[in-house]
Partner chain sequence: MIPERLKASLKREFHQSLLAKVGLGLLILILFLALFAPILATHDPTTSRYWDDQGNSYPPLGITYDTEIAQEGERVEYTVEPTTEHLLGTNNVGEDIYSKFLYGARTSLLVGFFGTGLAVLMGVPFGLIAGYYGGRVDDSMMRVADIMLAFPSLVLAVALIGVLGAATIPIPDPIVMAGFAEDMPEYMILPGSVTIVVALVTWVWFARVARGEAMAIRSEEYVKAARSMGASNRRILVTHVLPNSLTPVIVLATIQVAAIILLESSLSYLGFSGTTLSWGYEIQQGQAYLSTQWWIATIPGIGIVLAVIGINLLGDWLRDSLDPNIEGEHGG
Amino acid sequence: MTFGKFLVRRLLQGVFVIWGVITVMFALRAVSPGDPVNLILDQAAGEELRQQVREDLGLDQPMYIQYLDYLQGIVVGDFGFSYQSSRPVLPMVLERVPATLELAFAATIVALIISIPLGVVSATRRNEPADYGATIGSLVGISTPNFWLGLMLILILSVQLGLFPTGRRPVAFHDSIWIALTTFHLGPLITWFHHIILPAVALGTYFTALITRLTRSGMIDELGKPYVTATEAKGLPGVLIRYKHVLRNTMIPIITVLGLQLGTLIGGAVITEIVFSWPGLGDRFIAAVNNRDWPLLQGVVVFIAISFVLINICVDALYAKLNPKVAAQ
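Chain-only structure, as in the form predicted alone:
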C-alpha cells in the first residue's frame, strides 16, 4: 500500500470515529430528561411562547430531522447556539483552546525533559539504585491520579510554602510573548511561567512515567544489538553512543506514544483545569454540564474528538514516513 492510500484510509477511519462521537452525543441529548425550552424561558412563560421557541429551535421536528440538521451544521462549521450564553458555540470553544493547548504542550515538555534522560540512565544502569529509583518513580507516577497530585501540590507548594500561585493565569502565553517581543518586558512571560508550572507537573506526571518506561525498554532492546558493540569497539564515547545512536533508534515508538498522549492530554486536562482554575476547555465543559447547556457540551466534546483524531492521523503519517513498513501493511 502506498503512503497516499494509507493516509486516505486513516482519514476515512477518522471521519467514521468523529461521526460516532457526534451520534453518541446527539443520542445522549435526545434521551436526557427535561425540556430544553425550560432552560431558555422563564417558568411563567405561556405555552404559545414555548411552542414558538420549539419551532424556532427545530425541536418540533422528528428526531432524525434534528440529527441530520445537526450533522449538516457540523460539516459547515456550525456547532449550534448556546441560548444560555446567547452566543454561537464554536467561538465559545475556540476562545478556550489556546489555554488548553498551553497546558497540554507544557505538560508534554515537562514529561520529555524528565523522562528521556531518566529512561536512558535506568537502561544503562540496570539493577542498580538509579534503575530501581526510576522504576519505583514510574510506578508511583502511573498510579497517582493527577487531580490528587494537583491538590497536594497546591496545599504544599502554594498554601504552605507560598512558592506558586493557586489561581488561573492572568495573562495568556501568546499575549506574554507579544509583549516580550514588542516592549522587551519579560514580566508577563515570567508570570505565565510561574502560573503554569504546577498544572503542567500535575498533568504530565503520568506521561512522564509512561515515557520513562518506554524509553528504558527501548534502550535495553537496542543496547543488545550488534551495532552497539561495533561502535563501542571503535572507541566512541559512551554518552555519544547512548544519545546519538541508541536513543535515536528508540525514538519511533516514543514519537508514536507522544502524539497519542498529546491528544489524551488535550481531552484529559478537564480535571486538572478545574483544580487549578485554568481557563481552558475543561473549565468550559464543566460549566456546560452544570448549566445543562447541551449545545455547548456537544460542541466541546466534538471539538476534542476532532482534535484527537487529527493528532492521531498526523502521528500515523509521521510513523509511516519514518517506517515505510507501516504503510505497506
Contents of the next structure:
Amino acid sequence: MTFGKFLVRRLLQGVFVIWGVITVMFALRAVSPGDPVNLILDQAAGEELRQQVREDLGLDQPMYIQYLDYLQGIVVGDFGFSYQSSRPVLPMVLERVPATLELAFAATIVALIISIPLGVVSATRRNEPADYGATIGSLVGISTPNFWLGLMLILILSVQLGLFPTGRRPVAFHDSIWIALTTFHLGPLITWFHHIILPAVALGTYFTALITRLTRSGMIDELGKPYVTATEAKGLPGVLIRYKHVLRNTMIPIITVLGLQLGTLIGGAVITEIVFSWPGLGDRFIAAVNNRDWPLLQGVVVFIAISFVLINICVDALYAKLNPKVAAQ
Amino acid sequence: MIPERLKASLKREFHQSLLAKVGLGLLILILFLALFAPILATHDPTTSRYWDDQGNSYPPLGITYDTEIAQEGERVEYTVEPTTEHLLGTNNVGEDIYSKFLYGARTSLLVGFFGTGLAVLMGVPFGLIAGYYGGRVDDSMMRVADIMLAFPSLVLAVALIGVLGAATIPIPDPIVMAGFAEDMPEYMILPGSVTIVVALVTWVWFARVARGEAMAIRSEEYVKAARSMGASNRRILVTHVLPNSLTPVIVLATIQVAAIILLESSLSYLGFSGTTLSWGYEIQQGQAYLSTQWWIATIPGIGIVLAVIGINLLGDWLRDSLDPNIEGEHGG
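I would like to compare: after the form predicted alone, may I see the structure of the form predicted together with the partner chain?
Now the full complex is given, and it begins with the chain already shown.
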C-alpha cells in the first residue's frame, strides 16, 4: 500500500470514529433526565413560553430528526447554542483552545527536555546512582496524581517561597508574542512564561516519567544490538552513537506510545486547568457538566474527539514515514 | 492454575528485586488500613469537632498556626494548638483527618478492585471473541473499541457521570455489624457510578490484550487438535483460549488497579464521586486552605501516591517475571 492510500484509509476511519463520538454524545443527551427547557428558563416561566422555546430548539421534533439536524449542524460548524449563556457553542469552544494548546505543548516540551537525556543517561549508566535516581523518580512520577502534584507545587513554590504567581493566566501566548514583536516589549511574554511553568510541570511530570522509562528500556535493547558494536569498532564517539543512531531507533516505539497517551494528556489538561484556574477547554468542560449545559458539553467533547483523531492520524503518518513497514501492512 | 515454571519465575524475580518487596509491603499496609478502618479509626469520619467556636480546626501534632478573631471591634491574633485526640488534626469541616484517611483508603481500593473486575468481565470476553473468530466479527468489534479509545478517558468518565449522576451503593460494614467498632458508620459507601464509569472507560484495554492472545492461540497445535476432535468453538474458547490468555490479563489488571485509583481520585477531586470519604474529595476540600492549613490537602495525596506506587511495583514485578508484551493507559 502506498503512503497516500494509507493516509486515505486512516482519514476514513477517523471520520467513522468522529461520527461514533457524535452519536454516543447525542444518545447520552437523549437518555439524560431532566427537561432542557428548565435549564434555559427559570421556574416562573409560563407554559406558552416553554412551548415556544421547545419549538425554537427543535425539541418537539422526533429524536431521529433532532439527531439528523445535529449531525447536519456539525458538518457546517453549527454546534448549537449554550443553555447557560445563549451564546453559540463553537466560539465558546474555540476561544478556549489556545490556552489548552499552550498548556499541552508546554507540558510536552517539559517532558521531552527532561526525559530523553535522563533516559539515555540511565540506560548508559545502568545500575549506577544516576540510574537508580531516574528509576525511582519516574516511578514516583507515574504514580502521582497531577492535580495533587499541582497543589504541592503551588504550596511550596508559590505560597511558601513566593517564586511563582498563582491565579489565572493574565495574558495569552499569541497576544504576548504580538506585543513583543510589534512594540519590543517583553513584559507580557515573561509574565506568560512565569504563569505557565507550574501547570506545565504538573501536567508534564507523568509524561516525563513515562518517556524516561521508555527511553531507558528502548536504549538498553538497542545498545545490545550488533550495529552498535560495529559503529563503536569504526571509532565513532560514544555520544554520537547514543544520540544519533541508537536514540533514533528508540524513538519509534516512543512515538507510538505517545500517540496512545494523547487521551491522557487531554484528560490531564482538563484537571490541571481546574487546579490552576487555567482558562482552557477543560475549565469550560467541567463548568458545562456542572450546569448540565448539553450543547456546550457536546461541543467540547466532539471538538476534543476531532482534534484527538487528527493528531492520531498525524502520529500514524509520522510513524509510517519513520518505519515504512507500517504503511505496507 | 499457575504453571510451576511461572511460579518459579515469580519467586526468583521477587527474591532479586527490592522494589517488588517494597511494592508488596505498601499494598499490604494500605489493605490493612482499609480493611480494619473502623477499628483503627479514632473518630467517626463523618462527625465534626472544632478547636473553637470560630470554626478553626486542629492542626496535626507538632504544628500550630496563627489565626485572627474580631473582638470588640479589634482583631486579636491567637495560635491554634494541636491535641493528642486528633493525631493528624481535623479538616476544614472539623472531621478527623487520620480517620478520614483510613476510610479514603477503603474507597480507593473498593473502586480500584471492583472497577477493574468489571472491566475484565466486559473486555476479556469481547476481545477473546473478536480475536478467536477474526474476520468481519473482529473488524466491527475493534471499530467499536476504536471509538472508545478516541475519547480521553477522564473526559468520557466526567461526561458519563454528568448523565448517570453520582449514585452510591451503601454496603453494610461487617466489622461494625459484628460489634467491633460501634461508634463508626454502619455502611461503607461504594461510589457506584464511579465504579461503573471507570470500568466503561478501561475495558477496551482488556479487550485489546485478550484479542491479541486469542489471535495467537487459535493457531496453536492444541487448538487444532481439539477442533479436529470435534470440539465446539465455545468449548475451545472456554477450555483452551481463556485459560491460556490469562497471564497478560492479570498483569494488565494489576496496572489498571493503579490507573483506576488515580482516575477515581481525579473524579472525586472534581466533585463527581458521591462520597465525601475519598482522598480526592479531601484534596479538593483542602485546596482553599493551602496557605494556612496545608496538611488538609497534603495528607490524602500521600495516601494516593503510596497506594499507586505499591500497585505499580507489583505490576512491574508480575510483568518482569511473566514477560507479556502489553501496554495500558494511565487514569490520572
